[in-house]
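First, one chain by itself in structure tokens, the form predicted alone.
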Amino acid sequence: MSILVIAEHDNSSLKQATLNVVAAAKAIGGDIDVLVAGENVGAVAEAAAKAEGVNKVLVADNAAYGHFLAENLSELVAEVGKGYSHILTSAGTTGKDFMPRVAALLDVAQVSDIIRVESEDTFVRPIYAGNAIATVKANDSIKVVTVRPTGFDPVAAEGGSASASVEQLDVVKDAGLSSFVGEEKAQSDRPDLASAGIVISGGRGMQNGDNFKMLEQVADLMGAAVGASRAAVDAGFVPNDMQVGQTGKIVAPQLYVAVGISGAIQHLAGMSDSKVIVAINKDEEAPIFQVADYGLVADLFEAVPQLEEELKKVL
């Protein structure tokens, strides 16, 4: 069996999530190639070749695939993936845009979102926001895959032989049906939400963005990311790319705070993995209350600013 991972990155860093999906493909068996198409991915590419488990890293550098549009990407992944028995990638956001288009490219089932590989052929995902476990079997030649980070330990970043072959490619795939024209993009020098090990997100019961001042502070003071609930984000108090859950971002870090927050099940599929999960809400009834490993029935207002006082104290 041959696999092709399709790294993620942001043309100057590997993402974990690469990781990640590189464990997935060990489960599987076999050789292991990594793609890394964007503009100017040198250093990604060398990170590749560093990963543990890693055979071949193949580079695709052009300015085609720089903003990751998903009509060139696919393009790119489908003419590559030919030879390979399993194309992979994480179920994030560019994976979750142009892997649909790999397959049908294909003439293949997608099989999306996994969490466990049970042999080559068979693998384990959530469905119904995660309420089900499905166990699929694919029976196409070519498995396209998409896996969800959090469901796999990362191999080590440097845990290979460093010897990884690396070979530039010269496919060029412009299919001429997008152009990028820009992009705002929100700084912070917080840990990436879908990698921190500890996450505090906000809710409704936030009532304002402004207010989200507050878990930031605590944040700051506890090294961890910010994040918020679907309601937070279509209220406008915060930016989309903020959202956790199940049409967000999928995390589960070793501590997720969450404040304000009801617990509803689209919240809940996107971080109920969490290592140790604690709920702050005025509303004893909360569903949040039933996953938390610890609750506090309290008006937000006035236990984040104690907690932010009291962390003071021993940080």
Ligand SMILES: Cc1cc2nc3c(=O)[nH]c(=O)nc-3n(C[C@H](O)[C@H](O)[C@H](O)COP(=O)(O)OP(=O)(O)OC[C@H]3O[C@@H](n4cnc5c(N)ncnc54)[C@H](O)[C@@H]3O)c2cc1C
The other form holds:
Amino acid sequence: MSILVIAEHDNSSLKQATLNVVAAAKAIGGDIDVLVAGENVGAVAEAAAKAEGVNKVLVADNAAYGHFLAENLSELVAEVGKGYSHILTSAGTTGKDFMPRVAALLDVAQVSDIIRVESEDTFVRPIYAGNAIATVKANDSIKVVTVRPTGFDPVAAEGGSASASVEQLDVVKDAGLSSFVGEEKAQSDRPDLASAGIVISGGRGMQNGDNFKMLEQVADLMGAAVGASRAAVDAGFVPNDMQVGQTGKIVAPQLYVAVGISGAIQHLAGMSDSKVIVAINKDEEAPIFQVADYGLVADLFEAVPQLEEELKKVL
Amino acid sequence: MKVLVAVKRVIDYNVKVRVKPDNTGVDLANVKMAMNPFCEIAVEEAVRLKEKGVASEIVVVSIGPKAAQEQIRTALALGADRGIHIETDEEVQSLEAAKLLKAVVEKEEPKLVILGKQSIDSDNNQTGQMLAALTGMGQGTFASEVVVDGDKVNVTREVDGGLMTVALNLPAVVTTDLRLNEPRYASLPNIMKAKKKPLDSVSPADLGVDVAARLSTLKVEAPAARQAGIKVADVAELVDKLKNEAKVI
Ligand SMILES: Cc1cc2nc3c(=O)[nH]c(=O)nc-3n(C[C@H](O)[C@H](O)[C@H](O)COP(=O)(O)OP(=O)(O)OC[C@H]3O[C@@H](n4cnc5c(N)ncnc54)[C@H](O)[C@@H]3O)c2cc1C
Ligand SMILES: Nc1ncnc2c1ncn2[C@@H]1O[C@H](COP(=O)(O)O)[C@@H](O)[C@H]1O
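What I would like now is the form predicted in complex with the named molecule, since the data block earlier showed the form predicted alone; can you produce it?
First the chain shown before, then all remaining chains and molecules of the complex.
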């Protein structure tokens, strides 16, 4: 078996999710090559070559891949990937965008968002917002799979063994169907939501965007990332990339603190694998308390400032 | 321009899903079904494009059992002009759905195809991208804004780091995210009028598509249940527990 992992990165650094995907590849077994496609990705390729378990790094460095446009990336991945038994990438928005295109170009099914590997062709994945867990067998010759990073502990970033070889590809695929216009990237010095060890999220109970500052202050004390429910994003309190849930980001930190969030199933789908869950809600009947390890029935406008004071004492 | 919208019949998002005792799937008997929420957003976007004079005709297509015609009628009541039902009782997976939709695209030649980003049952998030690949179109996935401009469409996409805008040549595929719009409700007169709008039925065989599943579901289980923990009296107790009992701070 030979597995091609498509690296997730931002052209300058390798995203941790790639290490989780390599871990999934190791669970399948076989040689693992990593494809780094992007623009000026030398540093990313170097980092990928150091990761534990990686055999070879393939680099496609071209402006056509600079913004990860699915139309271009999928043609590249389908061409490079057709010699492999498995093609894997992380189920982030980039992977979700290009990978089904790869599957269609290869005329194979895709298995989305796996959380476990049972065997080389059998995978476990949540369906119905995590209300059911399906075991599925892929019958096509090439398995195209997206991996939910929280399902797999990352491999070591520095493998210890000799670094993998790095090979430049000169395959340029520009489908000419799409072009990059612009982006609005949320700027934050806080840890990445998807891989943070602690996440504190606010919901509709926060009432407005300004009040999220209270959560940010607590987050900074704990080194946490800040997330949100759909209701808080829809109401315009915070940007879309903070949404945790079935159709937002999936997180599984050591500690998840839900503030003013009721605990709808679509929200739980994104955070119920957290190690410890804390809920702060003034409604003692809120469903979030059914999954919380520690529940505090309180008005968040009193509890959150108190939390900040108490944390200052102990941290 | 003509807009094609794909809508899927799924379990209503408010229903508590139960896994069947024999672990073959989830129990859909006597359960409320509805249009996939992301497809409602797709229909709404098409209707708004028509109201703006950008779209001239909205064709809505659904693949599924006879009952999927309910969801087509809903879309017609919301403002779509005509329906196509691809009738099958088989479970149609994303690649095969994309192939069926491709056959419809070839016949109807829409300038824009709008789908939901994800079905809330399979949680696949694949069909739109696959359709785009099969038809050789560009794709604007997870859209929060769609602006048609001549022979191009600008799509703002909800991505992990924030928002990203791409320009696509038309015809193109768009998949909807939650912030694209807020779907309207169908009024009673429009529900009545929808009953008279044209709805054609075809079979996968008519379209020459083999819908045999490539993925087999071996079993479906309930997730491990999380136990509710304890209630703490105040913030001081909470911090103490986090530090000394759970040891996570
Ligand atoms: C297709 C689809 C996809 C979805 N995807 C997602 C998703 O990915 N993520 C997601 O989160 N949701 C998602 N949802 C929405 C989900 O169903 C809920 O509507 C949403 O999670 C509710 O957000 P909330 O808990 O912030 O708001 P609410 O349900 O309104 O809850 C607010 C809570 O705040 C509490 N509160 C209010 N004031 C205070 C106060 N002063 N102090 C303490 N507590 C207070 C209230 O008691 C209440 O429990 C999706 C829905 C659909 C249909
Ligand atoms: N059976 C179907 N009938 C019509 N549209 C579908 C069907 N399956 C998927 N789609 C479309 O593809 C989108 C994404 O579905 P999926 O890839 O299954 O998550 C849905 O929101 C629909 O717009």
